[in-house]
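Taking the form predicted alone, here's one chain by itself in C-alpha coordinates.
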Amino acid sequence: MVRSLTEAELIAAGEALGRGLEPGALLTLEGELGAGKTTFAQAVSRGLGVREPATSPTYALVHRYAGRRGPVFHLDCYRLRSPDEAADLDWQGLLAEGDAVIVEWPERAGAWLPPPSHRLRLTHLPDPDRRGLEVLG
(Lines of atoms letter the chains of each structure in order from A and count residues from 1; the text may use other names and numbers.)
(Lines give C-alpha, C1' and ligand atoms only; values in the text may rest on other atoms or scores of the structure.)
(Ligands and ions follow the chains in the order given, each with its own letter.)
Protein backbone atom coordinates (compact mmCIF):
# COMPACT_ATOMS: atom_id res chain seq x y z
CA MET A 1 0.00 0.00 0.00
CA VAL A 2 1.39 3.41 -0.99
CA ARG A 3 0.93 6.18 1.58
CA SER A 4 0.59 9.70 0.16
CA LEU A 5 2.60 12.09 2.34
CA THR A 6 3.48 15.77 2.40
CA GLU A 7 7.15 16.58 2.96
CA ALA A 8 6.45 17.28 6.64
CA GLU A 9 4.64 13.93 6.99
CA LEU A 10 7.47 12.13 5.15
CA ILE A 11 10.01 13.67 7.55
CA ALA A 12 7.90 12.75 10.58
CA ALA A 13 7.57 9.15 9.31
CA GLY A 14 11.33 8.91 8.77
CA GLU A 15 12.14 10.24 12.23
CA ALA A 16 9.66 7.82 13.81
CA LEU A 17 11.16 4.91 11.87
CA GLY A 18 14.66 5.93 12.98
CA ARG A 19 13.62 6.05 16.64
CA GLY A 20 12.22 2.53 16.36
CA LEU A 21 14.95 0.83 14.29
CA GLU A 22 16.62 -2.14 15.90
CA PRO A 23 20.43 -2.01 16.28
CA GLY A 24 22.18 -3.29 13.16
CA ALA A 25 19.24 -2.50 10.86
CA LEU A 26 19.77 -2.33 7.10
CA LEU A 27 17.26 0.06 5.53
CA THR A 28 17.05 0.34 1.74
CA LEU A 29 15.39 3.23 -0.08
CA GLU A 30 14.32 2.71 -3.67
CA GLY A 31 12.85 5.30 -6.02
CA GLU A 32 13.45 7.64 -8.92
CA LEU A 33 15.58 10.78 -8.78
CA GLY A 34 13.90 13.45 -6.70
CA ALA A 35 11.43 11.06 -5.07
CA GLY A 36 12.56 11.98 -1.55
CA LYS A 37 15.08 9.25 -0.67
CA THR A 38 17.69 11.62 0.75
CA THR A 39 15.08 13.65 2.65
CA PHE A 40 13.78 10.43 4.17
CA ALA A 41 17.30 9.17 4.96
CA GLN A 42 18.06 12.46 6.72
CA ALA A 43 14.90 12.11 8.80
CA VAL A 44 15.71 8.49 9.73
CA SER A 45 19.20 9.63 10.74
CA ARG A 46 17.73 12.30 13.02
CA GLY A 47 15.50 9.64 14.56
CA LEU A 48 18.66 7.61 15.24
CA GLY A 49 20.14 10.56 17.10
CA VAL A 50 22.37 12.05 14.39
CA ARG A 51 22.76 15.73 15.25
CA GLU A 52 24.77 16.98 12.27
CA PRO A 53 23.10 17.55 8.89
CA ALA A 54 23.14 14.30 6.94
CA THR A 55 24.09 15.08 3.36
CA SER A 56 23.78 12.94 0.27
CA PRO A 57 26.81 10.66 -0.11
CA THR A 58 26.41 10.48 -3.90
CA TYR A 59 30.05 11.33 -4.60
CA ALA A 60 31.63 9.92 -1.44
CA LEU A 61 29.43 6.78 -1.59
CA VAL A 62 29.45 6.39 2.23
CA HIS A 63 28.96 8.91 5.03
CA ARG A 64 29.39 8.00 8.68
CA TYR A 65 27.52 9.87 11.41
CA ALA A 66 27.53 9.60 15.19
CA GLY A 67 24.13 8.37 16.32
CA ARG A 68 22.59 7.89 19.75
CA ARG A 69 23.65 4.22 20.05
CA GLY A 70 26.56 4.14 17.61
CA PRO A 71 27.56 5.01 14.06
CA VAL A 72 24.94 5.47 11.35
CA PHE A 73 26.13 4.77 7.81
CA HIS A 74 24.40 6.39 4.83
CA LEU A 75 25.28 4.96 1.42
CA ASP A 76 24.24 6.11 -2.02
CA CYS A 77 24.90 3.53 -4.73
CA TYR A 78 23.68 5.75 -7.59
CA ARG A 79 27.17 6.26 -9.03
CA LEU A 80 28.08 2.57 -9.12
CA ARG A 81 28.65 1.64 -12.75
CA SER A 82 28.15 -2.06 -12.04
CA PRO A 83 27.17 -4.17 -9.03
CA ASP A 84 30.74 -5.49 -8.84
CA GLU A 85 31.86 -2.06 -7.61
CA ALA A 86 29.80 -2.77 -4.47
CA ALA A 87 32.10 -5.70 -3.69
CA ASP A 88 34.65 -3.23 -2.33
CA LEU A 89 32.24 -2.09 0.37
CA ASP A 90 32.66 -3.91 3.66
CA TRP A 91 28.97 -4.69 4.06
CA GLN A 92 29.45 -7.07 6.99
CA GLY A 93 31.74 -4.58 8.73
CA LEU A 94 29.27 -1.74 8.22
CA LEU A 95 26.44 -3.83 9.63
CA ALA A 96 28.52 -5.10 12.55
CA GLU A 97 29.79 -1.64 13.52
CA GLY A 98 26.79 0.46 12.64
CA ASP A 99 23.69 1.12 14.65
CA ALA A 100 22.02 1.35 11.23
CA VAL A 101 22.95 1.31 7.56
CA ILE A 102 20.76 3.33 5.19
CA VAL A 103 21.20 2.61 1.47
CA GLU A 104 19.85 4.69 -1.41
CA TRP A 105 19.71 3.06 -4.87
CA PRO A 106 20.17 -0.46 -3.41
CA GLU A 107 19.41 -2.16 -6.73
CA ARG A 108 22.76 -0.88 -8.06
CA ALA A 109 24.63 -2.95 -5.46
CA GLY A 110 23.13 -6.17 -6.85
CA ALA A 111 23.82 -9.40 -5.00
CA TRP A 112 26.55 -7.75 -2.89
CA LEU A 113 23.88 -6.06 -0.77
CA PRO A 114 22.85 -8.22 2.20
CA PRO A 115 19.12 -8.77 2.69
CA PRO A 116 17.60 -5.60 4.17
CA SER A 117 15.66 -5.60 7.40
CA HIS A 118 13.50 -2.76 5.99
CA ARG A 119 12.87 -2.12 2.30
CA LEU A 120 11.02 1.04 1.25
CA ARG A 121 10.14 2.73 -2.04
CA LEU A 122 9.50 6.44 -2.52
CA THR A 123 7.58 7.65 -5.56
CA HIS A 124 6.45 10.80 -7.28
CA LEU A 125 2.70 11.39 -7.16
CA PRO A 126 0.48 13.53 -9.41
CA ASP A 127 0.36 16.17 -6.65
CA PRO A 128 3.90 17.66 -6.70
CA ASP A 129 3.62 18.50 -2.98
CA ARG A 130 3.25 14.84 -2.00
CA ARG A 131 5.38 11.72 -2.18
CA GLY A 132 4.40 8.09 -2.09
CA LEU A 133 5.93 5.85 0.58
CA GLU A 134 5.57 2.10 0.26
CA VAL A 135 6.88 -0.58 2.61
CA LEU A 136 8.16 -3.45 0.47
CA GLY A 137 9.51 -5.64 3.23
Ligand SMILES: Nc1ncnc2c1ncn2[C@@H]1O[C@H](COP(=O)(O)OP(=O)(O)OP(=O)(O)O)[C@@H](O)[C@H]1O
The other form holds:
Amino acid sequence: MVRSLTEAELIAAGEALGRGLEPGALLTLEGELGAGKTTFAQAVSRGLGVREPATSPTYALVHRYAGRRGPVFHLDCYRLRSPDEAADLDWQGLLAEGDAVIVEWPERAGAWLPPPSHRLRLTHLPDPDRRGLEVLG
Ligand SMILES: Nc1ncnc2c1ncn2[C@@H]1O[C@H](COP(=O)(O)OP(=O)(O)OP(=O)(O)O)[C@@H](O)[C@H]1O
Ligand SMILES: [Mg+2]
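Please give the other form, namely the form predicted in complex with this ligand, since only the form predicted alone has been shown so far.
Up next: the whole complex, starting with the chain shown before.
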Protein backbone atom coordinates (compact mmCIF):
# COMPACT_ATOMS: atom_id res chain seq x y z
CA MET A 1 0.00 0.00 0.00
CA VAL A 2 1.34 3.42 -0.97
CA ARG A 3 0.26 6.28 1.29
CA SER A 4 0.10 9.71 -0.38
CA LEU A 5 1.47 12.23 2.13
CA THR A 6 2.13 15.96 2.28
CA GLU A 7 5.49 16.98 3.69
CA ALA A 8 3.90 17.65 7.11
CA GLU A 9 2.22 14.24 7.01
CA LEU A 10 5.43 12.53 5.93
CA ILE A 11 7.30 14.15 8.81
CA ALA A 12 4.58 13.14 11.28
CA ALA A 13 4.74 9.56 9.99
CA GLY A 14 8.53 9.52 10.37
CA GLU A 15 8.39 10.89 13.91
CA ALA A 16 5.77 8.30 14.88
CA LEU A 17 7.89 5.51 13.41
CA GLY A 18 10.92 6.79 15.30
CA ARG A 19 9.05 6.94 18.60
CA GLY A 20 8.03 3.30 18.28
CA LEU A 21 11.25 1.90 16.80
CA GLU A 22 12.79 -1.09 18.57
CA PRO A 23 16.41 -0.74 19.78
CA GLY A 24 18.95 -1.84 17.19
CA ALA A 25 16.69 -1.26 14.20
CA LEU A 26 18.12 -1.06 10.69
CA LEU A 27 15.85 1.11 8.57
CA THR A 28 16.40 1.44 4.83
CA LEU A 29 14.95 4.25 2.72
CA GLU A 30 14.75 3.66 -1.02
CA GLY A 31 13.61 6.24 -3.52
CA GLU A 32 14.70 8.55 -6.29
CA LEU A 33 16.50 11.88 -5.91
CA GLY A 34 14.32 14.31 -3.99
CA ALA A 35 11.79 11.68 -3.01
CA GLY A 36 12.04 12.71 0.64
CA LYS A 37 14.46 10.17 2.14
CA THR A 38 16.48 12.72 4.11
CA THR A 39 13.32 14.55 5.22
CA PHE A 40 11.93 11.24 6.47
CA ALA A 41 15.22 10.15 8.09
CA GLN A 42 15.40 13.43 10.00
CA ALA A 43 11.83 12.94 11.23
CA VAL A 44 12.58 9.38 12.36
CA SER A 45 15.65 10.72 14.18
CA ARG A 46 13.54 13.31 15.96
CA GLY A 47 11.16 10.55 17.01
CA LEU A 48 14.20 8.78 18.46
CA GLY A 49 14.97 11.88 20.50
CA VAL A 50 17.60 13.54 18.31
CA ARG A 51 17.49 17.28 18.96
CA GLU A 52 20.42 18.59 16.94
CA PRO A 53 19.64 19.90 13.46
CA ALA A 54 20.36 17.08 11.06
CA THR A 55 22.03 17.97 7.79
CA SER A 56 21.81 16.02 4.60
CA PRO A 57 24.52 13.39 4.73
CA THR A 58 25.06 13.33 0.98
CA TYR A 59 28.68 14.52 1.36
CA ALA A 60 29.53 12.39 4.39
CA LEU A 61 28.78 8.71 4.40
CA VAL A 62 27.91 8.40 8.08
CA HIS A 63 26.39 10.95 10.41
CA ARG A 64 26.06 10.24 14.10
CA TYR A 65 23.43 11.84 16.30
CA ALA A 66 22.63 11.48 19.99
CA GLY A 67 19.18 9.96 20.45
CA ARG A 68 17.17 9.34 23.60
CA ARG A 69 18.44 5.77 24.11
CA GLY A 70 21.73 5.93 22.24
CA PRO A 71 23.41 6.97 19.02
CA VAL A 72 21.43 7.23 15.81
CA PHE A 73 23.49 6.64 12.67
CA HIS A 74 22.32 8.10 9.38
CA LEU A 75 24.10 6.81 6.27
CA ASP A 76 23.78 7.96 2.69
CA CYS A 77 25.16 5.39 0.28
CA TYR A 78 24.55 7.63 -2.75
CA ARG A 79 28.19 8.56 -2.96
CA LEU A 80 29.44 4.98 -2.96
CA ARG A 81 30.97 4.46 -6.37
CA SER A 82 30.68 0.72 -6.09
CA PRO A 83 29.09 -1.58 -3.53
CA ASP A 84 32.56 -2.76 -2.56
CA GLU A 85 33.17 0.61 -0.92
CA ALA A 86 30.46 -0.43 1.55
CA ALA A 87 32.76 -3.25 2.64
CA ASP A 88 34.87 -0.68 4.49
CA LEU A 89 31.93 0.22 6.71
CA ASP A 90 31.72 -1.47 10.10
CA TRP A 91 28.07 -2.40 9.68
CA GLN A 92 28.03 -4.78 12.66
CA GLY A 93 29.69 -2.15 14.84
CA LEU A 94 27.14 0.48 13.82
CA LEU A 95 24.28 -1.92 14.54
CA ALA A 96 25.78 -3.01 17.86
CA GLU A 97 26.36 0.54 19.05
CA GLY A 98 23.42 2.29 17.46
CA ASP A 99 19.93 2.60 18.81
CA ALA A 100 19.07 2.85 15.13
CA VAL A 101 20.82 2.85 11.77
CA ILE A 102 19.00 4.67 8.96
CA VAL A 103 20.28 4.13 5.41
CA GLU A 104 19.48 6.16 2.29
CA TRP A 105 20.22 4.53 -1.09
CA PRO A 106 20.59 1.05 0.48
CA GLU A 107 20.73 -0.59 -2.97
CA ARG A 108 24.16 1.02 -3.50
CA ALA A 109 25.59 -0.97 -0.59
CA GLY A 110 24.71 -4.21 -2.36
CA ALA A 111 25.24 -7.41 -0.43
CA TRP A 112 27.28 -5.64 2.28
CA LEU A 113 24.09 -4.31 3.80
CA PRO A 114 22.91 -6.51 6.68
CA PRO A 115 19.24 -7.58 6.58
CA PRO A 116 17.12 -4.49 7.34
CA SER A 117 14.45 -4.66 10.02
CA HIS A 118 12.32 -2.04 8.22
CA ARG A 119 12.37 -1.35 4.48
CA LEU A 120 10.55 1.70 3.17
CA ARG A 121 10.29 3.34 -0.23
CA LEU A 122 9.50 6.95 -1.05
CA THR A 123 8.20 7.88 -4.48
CA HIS A 124 7.35 10.98 -6.46
CA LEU A 125 3.65 11.43 -7.24
CA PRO A 126 1.89 13.56 -9.88
CA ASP A 127 1.13 16.12 -7.14
CA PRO A 128 4.52 17.81 -6.48
CA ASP A 129 3.53 18.51 -2.88
CA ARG A 130 2.99 14.84 -2.08
CA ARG A 131 5.17 11.77 -1.82
CA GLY A 132 4.29 8.11 -1.76
CA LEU A 133 5.37 6.16 1.32
CA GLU A 134 5.39 2.38 1.01
CA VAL A 135 6.42 -0.21 3.57
CA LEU A 136 8.31 -2.92 1.68
CA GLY A 137 9.03 -5.12 4.64
N1 LIG B 1 5.22 15.44 0.67
C2 LIG B 1 6.55 15.67 0.76
N3 LIG B 1 7.32 14.89 1.53
C4 LIG B 1 8.65 15.09 1.60
N5 LIG B 1 9.32 16.07 0.96
C6 LIG B 1 8.60 16.88 0.19
C7 LIG B 1 7.19 16.72 0.05
N8 LIG B 1 6.74 17.66 -0.79
C9 LIG B 1 7.80 18.37 -1.14
N10 LIG B 1 8.92 17.93 -0.57
C11 LIG B 1 10.28 18.48 -0.79
O12 LIG B 1 11.05 17.50 -1.47
C13 LIG B 1 12.40 17.57 -1.05
C14 LIG B 1 12.84 16.22 -0.53
O15 LIG B 1 14.21 16.29 -0.35
P16 LIG B 1 15.04 15.19 0.44
O17 LIG B 1 16.42 15.72 0.59
O18 LIG B 1 14.30 14.76 1.66
O19 LIG B 1 15.02 13.98 -0.62
P20 LIG B 1 16.01 12.75 -0.74
O21 LIG B 1 15.17 11.59 -1.16
O22 LIG B 1 16.81 12.60 0.50
O23 LIG B 1 16.95 13.16 -1.95
P24 LIG B 1 18.45 12.64 -2.29
O25 LIG B 1 18.29 11.38 -3.08
O26 LIG B 1 19.00 13.74 -3.12
O27 LIG B 1 19.18 12.44 -1.00
C28 LIG B 1 12.48 18.65 0.02
O29 LIG B 1 12.91 19.85 -0.60
C30 LIG B 1 11.04 18.78 0.49
O31 LIG B 1 10.75 20.10 0.94
MG1 LIG C 1 18.88 12.48 0.87
